[in-house]
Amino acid sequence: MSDKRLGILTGGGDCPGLNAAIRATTKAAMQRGYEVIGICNGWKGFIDNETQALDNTNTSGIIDRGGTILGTSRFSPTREENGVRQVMDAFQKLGLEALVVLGGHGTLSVTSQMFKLGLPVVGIPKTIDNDIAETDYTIGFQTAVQIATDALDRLRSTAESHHRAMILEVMGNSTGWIATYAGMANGADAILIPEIPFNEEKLDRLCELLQHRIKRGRNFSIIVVAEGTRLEGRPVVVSQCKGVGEVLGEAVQEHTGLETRVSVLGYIQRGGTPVAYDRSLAISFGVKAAELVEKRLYGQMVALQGNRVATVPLAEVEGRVKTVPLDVYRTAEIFFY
């Protein structure tokens, strides 16, 4: 056994690339003296001594698969008592010198905390929705506006075939990367996002463009709506499975008479193969993960800045959410017409 141990886990929810990025992680780890040990279901691993032995043998063949071998959790050991010092006792038990943790927001957030409480923690940003400060990209993202965009594209002939309004609601809780970047690739008529409220005055707008289009013989259009868009004056029951795509399905048909069909993608973002850029950009953001733990430069997060891959302090990102810029929203808007 070597003396030198690295823990390794993924927390919150999944995407396509935690796999490519936990072997990647692992093979340049090892090849840095390192034994690896994969911490399962999240933080809770530590809590419910859940753990597995990675090497070369368990982590082959897995580059293409989605979802993670480690299993992931929400649980966050800040906000359960003596959670915290259950995982100080268990990285002590299991002989850990670092920690590499994948994930998004919430579980960024608490791998800043524990560091600041002492733990030596290297930090990887993965989420479809992304929305991570200070990288460009974060795994799964390019997968997740892949599939938004294949769901686009074949929403397209059916409204073209049967003259309708076609929305799809894709997800975006706080931001509207997905919505923004899928639409624009599809050449969708219409694109709602969070950073943009969505008041009735711009649903006569939306109204007319849609009309318009009709005048001029375009007898169908393609909507693209992120989950998290709010539209002012019009409750959205989430609870009650009228979210704001149904919601916003039916005030179009209201205003338009024009036969309105809603999609929701839901949960088919986040699963599956990875494309290639989710891959490559995993396995650079594994490899610098290593190099950091090597280094023992810890309560730092790889990213992506421009071509090159940089690190950043974890407290820099804490608590923080990268917005669609407006310029890359007005470039999509160019085509609303």
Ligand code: F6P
Given for the second form:
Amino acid sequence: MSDKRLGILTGGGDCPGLNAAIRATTKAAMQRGYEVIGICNGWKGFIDNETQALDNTNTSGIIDRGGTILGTSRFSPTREENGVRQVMDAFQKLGLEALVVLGGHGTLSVTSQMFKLGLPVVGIPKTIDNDIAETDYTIGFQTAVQIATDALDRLRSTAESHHRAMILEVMGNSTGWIATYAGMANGADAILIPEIPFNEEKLDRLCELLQHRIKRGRNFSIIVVAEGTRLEGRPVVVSQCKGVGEVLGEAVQEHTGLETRVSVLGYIQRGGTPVAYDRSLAISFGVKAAELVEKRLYGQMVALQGNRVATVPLAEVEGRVKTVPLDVYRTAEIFFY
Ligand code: F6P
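Would you generate the structure of this protein in the form predicted in complex with this ligand, following the form predicted on its own above?
Let's see the whole complex now, leading with the same chain.
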């Protein structure tokens, strides 16, 4: 029984690679003499006193498993009356020295606030959206890009056979990282993302170029649209299952006469086994997090900067959304149509 105890929790949307990160953090911390306690279902595990001991045995064989063995939730102690106090009390009662939080944009912002309130925490960035500031990539992003690219490759063959415009709506919350990278990898004819405003004039240009493709004998098209994209003047009505993909599909068919079909990739992007890149990123982040805990360097987030694992203050990440840089989108745009 060690007198040094470390907590780990996964909060927010799940993603491939979380279990690889839990495994790495646990094994690296144990080698540093820590006993490791998993907090179940994100921050809520503190409130419900739902925990599970993590060790070499129950974190073996999970590196390739999707999801999180700890469970997750979008519960936030800072949004609940007395939530912060309950977490602090539970943290003390568990005899924890520190807490590693695997989170996305929202969870890590809460983690930064909890640090300012006195909780000794270290953050690990994970989300398929890749929208966390100060890190080039987040755990889960490359797997989502691969899943979306595979889907686009499959759509391309059926689009070509039926001479159709195929639209794939992908996730990304308020950014277009998945759409941009998967669209580029597939050679999509158009990529629409929230970072680039889309209006009727751009719709007309898109449709002109799709028709130009037909004249060149390329009588099918592949279009990727990020879920957060706004089509000016064409409201999205999610309650009627009319997401941005459906609205765009109707507009393209209306303008071009091209038979158009829409697929929404949804939660498939967040499921299943992580690609090798995400496994190694998760391992690097987990080992670095354990090192920060041992050195008591709290209030930090591990990050990928270039090809190096760095650390940045959580305060510099809090509340910021990393959007797709224009030059990255312009690179993809070279190959449109
Ligand atoms: O943040 C990851 C994400 O998958 C977003 O891309 C998506 O918009 C959101 O989570 C969906 O949230 P939920 O899983 O709560 O429906």
